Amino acid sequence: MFSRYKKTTGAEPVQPAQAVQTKAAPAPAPKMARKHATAAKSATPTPADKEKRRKERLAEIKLELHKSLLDNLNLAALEKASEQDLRAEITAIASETLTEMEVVLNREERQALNQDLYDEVTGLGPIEPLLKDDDVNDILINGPKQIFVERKGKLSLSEITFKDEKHLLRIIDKIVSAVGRRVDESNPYVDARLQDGSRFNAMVSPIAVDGSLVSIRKFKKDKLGINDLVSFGAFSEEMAAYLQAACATRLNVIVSGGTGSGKTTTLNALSSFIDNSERILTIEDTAELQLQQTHVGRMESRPANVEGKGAVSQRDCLRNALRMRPDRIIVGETRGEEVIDMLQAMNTGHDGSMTTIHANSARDGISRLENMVAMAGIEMPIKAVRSQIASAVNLIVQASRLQDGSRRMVSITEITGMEGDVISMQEVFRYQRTGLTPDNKIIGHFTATGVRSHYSERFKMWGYDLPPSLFEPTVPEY
């Protein structure tokens, strides 16, 4: 019954063909002999083939064991059981099942198998080790057999796979059902948040053609402060001093950048400059911000239920936040009609508010804001929209993920007002690229542009008298 678990010895040796070995045709014999020798040689399994067979064999065994666990474990009692008791029960059931299957595994394989089964029952199956790996930032699943991970800004293909599409769908359903949502053919995509705060997005058939698509942006447990980002080379000490003055003096800040450029991390770090006595309200689609202040009220939007009712948008949260006596409002990401309420909040006594947007540069960020105001369905002359933006936004911090995977704050730009119909801006700091190393690492340095801050007097009034040398261009010593 379990013959498929027995080791295979390869193909049978090929016997010489007697029909061709006749006196009338002696020449072909050596060629056929060489051909059969080549065939026999190619039939010999390589180390890679043996490793592949071993993994397939272990996957089949794990599938059988998982079915046995579902039949024998009392799933209702799992929540009450301790980790030690649950592991002992899983080990006992697995050992009994392996004996019945007449399968012999070494100690290392048994330990790995028991851990996989524990992850399957209590965690998220094959991807549970990736979630526990602190070096992994993103997990990207393209069907059951292709899982990519991002480490230090670089994507690589993982050796981890799911058994099949049903296995992957079972893990997806486990995640979304835990937060009261569902995903199926009638609702083929979903956003959710894992228990540790990681952002989860899934799209299934028929929208996902070659297998379910899953993206997991892992939640960082460690709160990175300004000093951490400076030591990582995300920006310079001079830029940190400037940003401290900007946040402490309640300038309205927008962090702009592409996907995975570090916008939320930057926003978290900037929030450390906010005084602990201020009341802060945060509004997000998926709660990711880790503010370090005492007086913080967190809000998270909610999608519609199965009946299409009960949705609470970021705009609803923002409108309600204005009635909750906030000193500052921080919106995790502005992407739609809530932008008009955000701009009004910045203009009506909630100085020091912050948000992030998707844009490739500070000037593109302004264009994005204009487009989002149009999406809100409010018909305003373009000059009035730009005047609103120029009055509300003081600073745009541009974050970027460079080609070598590093994340840098590539630009800090101030909005200084209006010149006719155009919003006037000035760049204060930038990241200057100078070349590449042989291993494709970017060489560059942070420098001031030589332009004195438009808000220098404001800084001085609040007790932050930044020296003029802070705004002088620097030439690195290589």
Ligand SMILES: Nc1ncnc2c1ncn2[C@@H]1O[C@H](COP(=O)(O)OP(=O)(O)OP(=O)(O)O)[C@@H](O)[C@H]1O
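Heads up, when I say rigid core I mean the largest set of C-alphas that superpose within 1.5 Å between the two forms. Residue numbers count along the first chain shown, from 1. Being a predicted model, the structure only gives us computed values, none of them experimental. Compared with the form predicted in complex with the ligand:
- The Cα shift for Glu337 between the two forms, taken after rigid core superposition, is smaller than 2 angstroms.
- Asn371: CA moves less than 2 Å between the two forms after rigid-core fitting.
- Once the rigid core is used as the reference frame, the Cα position of Asn106 differs between the two forms by 2 Å or more.
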Given for the second form:
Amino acid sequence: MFSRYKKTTGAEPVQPAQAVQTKAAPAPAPKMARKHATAAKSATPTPADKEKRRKERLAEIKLELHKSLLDNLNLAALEKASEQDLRAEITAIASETLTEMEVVLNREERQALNQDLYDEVTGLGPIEPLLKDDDVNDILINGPKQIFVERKGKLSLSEITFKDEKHLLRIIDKIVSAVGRRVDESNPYVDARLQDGSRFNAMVSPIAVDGSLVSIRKFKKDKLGINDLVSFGAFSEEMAAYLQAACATRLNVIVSGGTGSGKTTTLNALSSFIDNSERILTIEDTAELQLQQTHVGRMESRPANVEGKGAVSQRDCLRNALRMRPDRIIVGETRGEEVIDMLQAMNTGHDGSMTTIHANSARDGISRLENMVAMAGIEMPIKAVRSQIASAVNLIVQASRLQDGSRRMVSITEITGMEGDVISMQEVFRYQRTGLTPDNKIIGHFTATGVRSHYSERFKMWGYDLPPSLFEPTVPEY
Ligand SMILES: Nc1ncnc2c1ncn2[C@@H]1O[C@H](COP(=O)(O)OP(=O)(O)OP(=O)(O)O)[C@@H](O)[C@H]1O
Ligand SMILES: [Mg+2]
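What would the structure be for the form predicted in complex with the ligand, rather than the form predicted alone?
Expanding to the full complex; the earlier chain stays at the top.
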């Protein structure tokens, strides 16, 4: 099968080599141009130097091999090849190239290299291990040499890099073409959902100035539930009990927050309070929600194709959803003209609907809704808009990513009606910050504000008799 890859003697058999050894490679610095196994013994570099050099040399070899692979592999045939065949093909090409380069690797190094090459060909190259790592939430790429990774709420620069911008572009292209999209100079940004459910956004030159910008929000197989969020300190048990009553009694809820603050996660967790018998329709730009209920219909909007045709907006989905006899409608994020239909749905019998918006506080969230209505071209006096919002929205849950990386629900606010031209609201729970530890962790606690819930009677009528103590301010224990 691999007859075109002539086997040469010497280099391929497993050698007990400690480090990567080369024989007079043409370009590298003289210190790297060492002779086979004995050469390592005669030099006197420290183990750290050796390790560093080994890594550098491995990186060089990998680049060379990537190039050789791309030159030699028939990419069209490759799509149909079985994993076994593909791995065998890669091993053959790698071993031939290693022989040509007069490089001897030990078994482990060869295996690692073959895996990298396999990832490069079938997966997403250098970022493949990050995608497989369950601890990683977000991957943020700023050009080929800078990849930031978020683990446990903290962003840090990873050691992984792409070879160059071309390499990064090739991976971007691979990702977007797999989901039927395109990104290039004339169409320089794309937002898509990957096959594994991860959210992907890329922006390339000339809009991205210093190399392509990519952000990936990894799909979490095990979504965080209410109990997880309580145990992570995202909100308190009292808040959870209150939210359970609010969702079960079909209040209309908006989760507000900044980017990456945990809005979608919160929405998903809140949805667990919905009764299994209800028919829920979800509408999202990028389908991320994972509802546990049995009766769920999921919709995902679609951007226009390259000819500018075929777009199906969230608003289109929402309008259609209203004809699909839903008990509840959940819109992943309201960010445009669909706000009109969302408010109408909330006002006309689809109680218990939920959505998220991008805003920094409950009051700010209301202004956002007003602005979205205005932008949708609806000419309505501001008072009419506000009264529609006031009667549609019952609750705003504010999510926030604090400066220490922790994500918390910093406020739960009830909309209580209108006072003159102003929407009146009351905060029922909040996160009270009290200080900072020496290692910059925020100190604080959740507390009720002491006001009685506007919806107490409703809760009682629906069988959720929340004890008054739930609404009493908490005195923190230190
Ligand atoms: N309380 C939490 N504790 C730890 N991780 C969390 C918490 N809430 C959310 N996350 C994680 O943070 C990341 C961002 O969360 P999420 O997608 O819910 O944010 P978002 O506000 O919807 O973001 P965007 O504005 O990009 O839509 C996810 O990977 C999620 O798993
Ligand atoms: Mg989100």
